[in-house]
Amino acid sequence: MSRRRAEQPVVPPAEFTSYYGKPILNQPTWASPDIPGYLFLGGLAGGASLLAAGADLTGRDVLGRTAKAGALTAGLVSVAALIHDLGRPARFLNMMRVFKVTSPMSVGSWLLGGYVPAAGVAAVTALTGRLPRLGAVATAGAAVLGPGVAAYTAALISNTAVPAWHDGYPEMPFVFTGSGMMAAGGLGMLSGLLPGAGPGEAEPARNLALLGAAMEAAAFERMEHRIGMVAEPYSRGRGGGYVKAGKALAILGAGGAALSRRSPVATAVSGVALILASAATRWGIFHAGLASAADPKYTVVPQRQRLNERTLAASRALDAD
């Protein structure tokens, strides 16, 4: 008898394509550098206002002025980047016609609408030395709104169908908040080079930066591990390149911050590295999201997995009955 030939598959391996090669999801209309800059600067502004309030409480005037000026600048440029992406200033104002608690964009617009004026008054009074009581109230107000400004953009991008953003919604606010703390701390670490800075001027900023770097790294690691294959764009392509650069800069900056306590110059260099690390992470998250929306497999495979899990759970429930 002749040996039977092995059966050959008649159906080719499935490829993750869509109808006429079109993406399953509509590609986000947000563009770079406006939106990643908006995400980064909002975090920097929010963290800087919190740092400024702490500097005032501990009598670090130089650190306080640096943080307040940085918060105002970052807040204004963040709003300008958002408006530029929207195309017309009227569109930003239209978002403030109503307050919709279920809409991250509506909540964020109102947060920015209250935060930027408060940060502006805090910065102007600190730099001019006038109306200190009004400045103290504005500083406190900006510090209260700052964490919301730093974190709401995480809810904004997670509230989309983009797989790499949506699937990471539990950890994304911690990633953004930690990143904002790291950037604000890095900014504050520059204050040691300014005239009038005391020996421990940048100490609170250093501590904030190290805490933020640890929070961002832990939350990002957990997010990548939990969402599985959907996290691939965070380590591949353009988004992966930015994320890897951010991680490397964060390690360098955090290491320098921990070891350079007696050198204002080394502290400032470490601060710049931490600011760049935060920016690289935001750009990485932005481009990774675009890549995940363009590839059908990041939408199809998780959907099939969830469907199979629900089917299995239903089958087990029926067997138990």
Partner chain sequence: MSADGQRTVTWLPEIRRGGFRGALYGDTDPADLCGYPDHPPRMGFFTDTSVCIGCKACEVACKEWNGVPEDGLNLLGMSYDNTGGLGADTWRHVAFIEQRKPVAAPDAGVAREGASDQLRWLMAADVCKHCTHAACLDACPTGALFRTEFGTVVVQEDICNGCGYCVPACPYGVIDQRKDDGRAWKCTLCYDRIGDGMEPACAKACPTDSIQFGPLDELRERADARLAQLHAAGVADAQLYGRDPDDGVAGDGAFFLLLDEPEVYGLPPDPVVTTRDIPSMWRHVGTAAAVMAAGAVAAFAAATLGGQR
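Got the form predicted on its own; any chance of the form predicted together with the partner chain too?
Partners and other molecules omitted; one chain follows.
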């Protein structure tokens, strides 16, 4: 028995000590649907603004109008969700009191402060047909800020002590931008079904969705693999359920988008599935973070391991002297 054990690879001890099983961290006060919705809509908006700019440059009116309307709506609802989640919504403007690079929420507030008005002017000028020059400038502005809007929320959740969020910080921005591309692509695909859409109207959106779905999946896979046991909440419980649903929807949507270019029904189903896939991933990441904060295991085990390794290295160095 003991011999067999010695042959097994060394694994970190699953046992750990805690104070009556209580979490080390205080539970995030952020609520669903506000915060996962805000993460999802920021990605959708950012991606849609890129589609809008590309559509204008390549003369795709219907795609452009759809993307601009989508970007503005998503941007506004995401800001509304953020404000709604505040303990003191009336003090929202205190966000603009300082600018702190150490606080992604501060950076993000300023970013949204520039982005939402740009997306607004872009959408209103496109839908009314007024002031086309101003509209072009605003569309370009929104496209420049859009990727930042889609990506910064990854730093926002990673810049916490929540193990599943923090430890995933190198991949999280790629999960988020991939997810945003997928959602915006899904939305753009639907524009191909609208009256006035030319042949190939939604082709770039389809491409963007496929790229985004691949990027989200690859980055997520890499993150889960790299962070080890800390990634457990991404495959278990409520968070895991959402993540799995997101993967299934992404496969359905991407498969449909790639294979059945001609069928309007398949395009509609795929487009909606891609949007929902992106939302499900964000909900999954959100709930996995809550689970990761609620279980002291994810805080204690990696820290204890790190500490033991350091102590061991120090005593070895002492022995060597």
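What you see is a predicted model, and the numbers here were worked out from it, not measured in a lab. Heads up, when I say rigid core I mean the largest set of C-alphas that superpose within 1.5 Å between the two forms. Residue numbers count along the first chain shown, from 1.
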Core-superposed CA shift of residue 308 between the two forms, in Å, is 3.2
